[in-house]
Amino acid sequence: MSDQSSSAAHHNGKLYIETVGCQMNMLDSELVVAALRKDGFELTDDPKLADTLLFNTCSVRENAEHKIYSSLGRLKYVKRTKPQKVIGVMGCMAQKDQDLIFKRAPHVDLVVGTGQLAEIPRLIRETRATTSRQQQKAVSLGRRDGSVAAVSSSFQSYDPLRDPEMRPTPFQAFVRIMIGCDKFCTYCVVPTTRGPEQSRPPSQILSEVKVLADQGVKEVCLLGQTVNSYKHTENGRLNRLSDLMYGINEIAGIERIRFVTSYPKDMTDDLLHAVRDLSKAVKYLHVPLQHGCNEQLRLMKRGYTVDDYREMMHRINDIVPGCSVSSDFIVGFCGETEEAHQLSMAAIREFRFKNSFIFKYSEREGTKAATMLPDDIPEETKKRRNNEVLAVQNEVSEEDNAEFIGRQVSVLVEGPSKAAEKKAARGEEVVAGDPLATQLMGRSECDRIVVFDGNPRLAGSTARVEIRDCTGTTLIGSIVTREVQHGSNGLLPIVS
């Protein structure tokens, strides 16, 4: 029996994939799984059952890397007793660490960077085809390893197939419109792990969205590291994100269009006009401020000041009244004083963010901050400041959510709430006296999470919900009517 047939006899076709990080990683996993299904793989959520295990990684935070190395460590001895298992590391950590992964986890078979994901099916087949099990690596060029054109071409956007089971819900899908980043913030590894900024052709994106609409997708989320930097010249015409949104707005079946993540200096008026005027555009923007202190922003090399951000917020509020804005904040960055920390909390109070994603600074190898700026804030101080910023944001969120009490909002129903799913898993009755009802969740047109009781069959439809209570993160309401959509006229307007 040949090596190939022998190894194939031990292969059970079960695939396990673990994904950490951002929405871009979630999309990458969806596409890789779709490609592997064509090779006969079946997805399992139990790593013990799988003979092929992939770990899609993130390098933005140190904790994300620790989590992956812990998962790999648990497989060390399993590989000794079950050598037929193929273990692969893909994504940002694979692109950044490369040979270090093989050194720390010698039982790993594959290391595949963000720009080489299309190679994964072939690499798995080749790994399993021989008994020698030579470790294989497929990564893109480093930013200094060639010309801009050569480095860019080594990072390929991988968007050929879709796997509905990997989506957030059957009715929502991510669509990558660009890859890479050229901002080079001093704390960030993304320009290294994702490569130069490159926008996809609008015709390709529109074709992909039409396919998704035919599959029943109602909401698309357009992805880019700095998504509002999108620009692509096709057939002699420059297309911006606003132009792309106008095209998607015409696609039948699509009801909502959102996009993340935006860069403050690229928030142009034409994009804000599109958010305001397009019936399907969600009235929500994720635009990270990162810090409320100009000196910290300068050290981060963010390219704007708090006054610049304030001017942007004034334009958002003037052009798109009622639009919600969320942010990211880094606490404990190099040299952060107590006064600077207080400025971040003041910014949250001033700009009234819907929510903020708050992170303790984590020094990342290969960034300018790691080589030029000392990580001089004690961990305990970082934890305290993280909690204080979070408390201010929660206070602001709850105050602003309370303004919705008594109003009606239009909600795209995603399915059972997390609380309902946990109760169902324990076999508990969710709503006393009504076996058909459960607690559902969805998002309003300004991206606020809404929970209410209703029939699970409402998932994927648009409902009108009256808000009667709230928390800092959630609006709580009761369903008023179920809206039946005809054609592609969009959703009912939010009452604000």
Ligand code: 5AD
Second form
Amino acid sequence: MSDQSSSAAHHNGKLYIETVGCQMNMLDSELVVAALRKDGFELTDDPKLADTLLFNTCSVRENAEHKIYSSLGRLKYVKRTKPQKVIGVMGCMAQKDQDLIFKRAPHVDLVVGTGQLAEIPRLIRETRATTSRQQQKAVSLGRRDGSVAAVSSSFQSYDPLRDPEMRPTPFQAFVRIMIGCDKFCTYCVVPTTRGPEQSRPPSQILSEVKVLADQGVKEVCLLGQTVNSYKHTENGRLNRLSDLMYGINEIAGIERIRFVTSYPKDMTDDLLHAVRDLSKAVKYLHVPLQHGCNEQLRLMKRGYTVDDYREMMHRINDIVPGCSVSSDFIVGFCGETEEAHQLSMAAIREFRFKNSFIFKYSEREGTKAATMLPDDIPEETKKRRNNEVLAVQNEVSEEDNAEFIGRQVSVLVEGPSKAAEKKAARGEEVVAGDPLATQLMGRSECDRIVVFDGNPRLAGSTARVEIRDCTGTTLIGSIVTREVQHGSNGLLPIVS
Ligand code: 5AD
Ligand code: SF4
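Show the form predicted together with the named molecule, please, because up to now only the form predicted alone has appeared in this conversation.
Below is the whole assembly, all chains and molecules, this chain first.
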């Protein structure tokens, strides 16, 4: 691909991007936007003003796809009156639906899968150059469309040099350490949309983190669908996630290392030792259990029983005392009985997750569950079970958060809280009597959200906060002292 990027002088008009889905998608959008800005595009958050509109999509559940198809539907008329606009669909839905997108939304110009994101600048350029507006598609091979090597190489990890201006906050960054998934849980579309599991070379990851640290990043979040399955042999040496963490821990400027999402069966002791021993490792693990019933876990083909998970939890608690653990749950999966549903709630009470993401089962075409198992739980029942599981989790979260009252925690300050931003947008004073203060938010060392009043310039620094109240999701406190004052770099307060 030729790079016309360096001449920042030329203009390519305004770019609007809408992103749904997981952190992997957020990172993909960040990198695509960075590449397009280099190519002379200017970002806008108003779709009406945009010359190019991109939709970074998710296929994990049906409602995420509906959302995108409705957004696309709204553009049909716009495109009729302004045919020069470029409309592109990228990411998981692009890989999964391919030509179906052109069929359902004929005004779409580009369909670009998760493995072809590097092509986007060229594809936009080419689309614009054609007067007849030929639709363009760039996608990877299907999982059965070739040898493992051929399919793998059709999914390219997209990790160009980082652009400091394009991160959600200047001191936090996602770093992809692997792509794809080979676990094939029966409900899940990810092995199709993101392709075979492939780990990036450690040397590449370490130099990326060094670049990020030089740019002022303090916290890196390592990303992978099953991040603790990471393995890569370089110069004859096998590198696991723990080895990577030791390497990153040495990088000056980096203060916190997190990683998501872990797979229960791959939670090895070497990784837990790294989380315990490394000063920069955040004491937090996201290890989805998905269900509390063995029969459901078997039908999901998760590869472990509740007992196996319990054994893992004991190891986590023994090796890293105080480590918080969060989970995902699916309710209303095929054949879920009322007893099975109760077992998920019992598991939350037993394992005391910090928080859980709870999802109603959504049948996905092309998955094993869709072909082999009936989606037989009524929507109403799924909704009720979702609410019930959520209520139990909230209870546990609130009880455990209450344990923090009276204690001090170390918080990496992210910026004004969402509530403070809303108030400020309405022109209201956030902290009564102090025009310089606002409500700030950040995270503790065990990943709990903490809010407290302070100067927005604290964003990016670590503060000691005494907790005096809580809800199920948030610790509420007052600043004690600022532990570390980092150079302000002239940066503005951060939007969290
Ligand atoms: N239906 C509902 N939830 C799903 N997830 C993955 N696939 C599905 C599906 N088909 C959930 C899992 C996973 C999270 C990211 O999304 O809980 O951990
Ligand atoms: Fe999907 Fe299972 Fe892979 Fe997670 S481990 S991405 S749920 S197939």
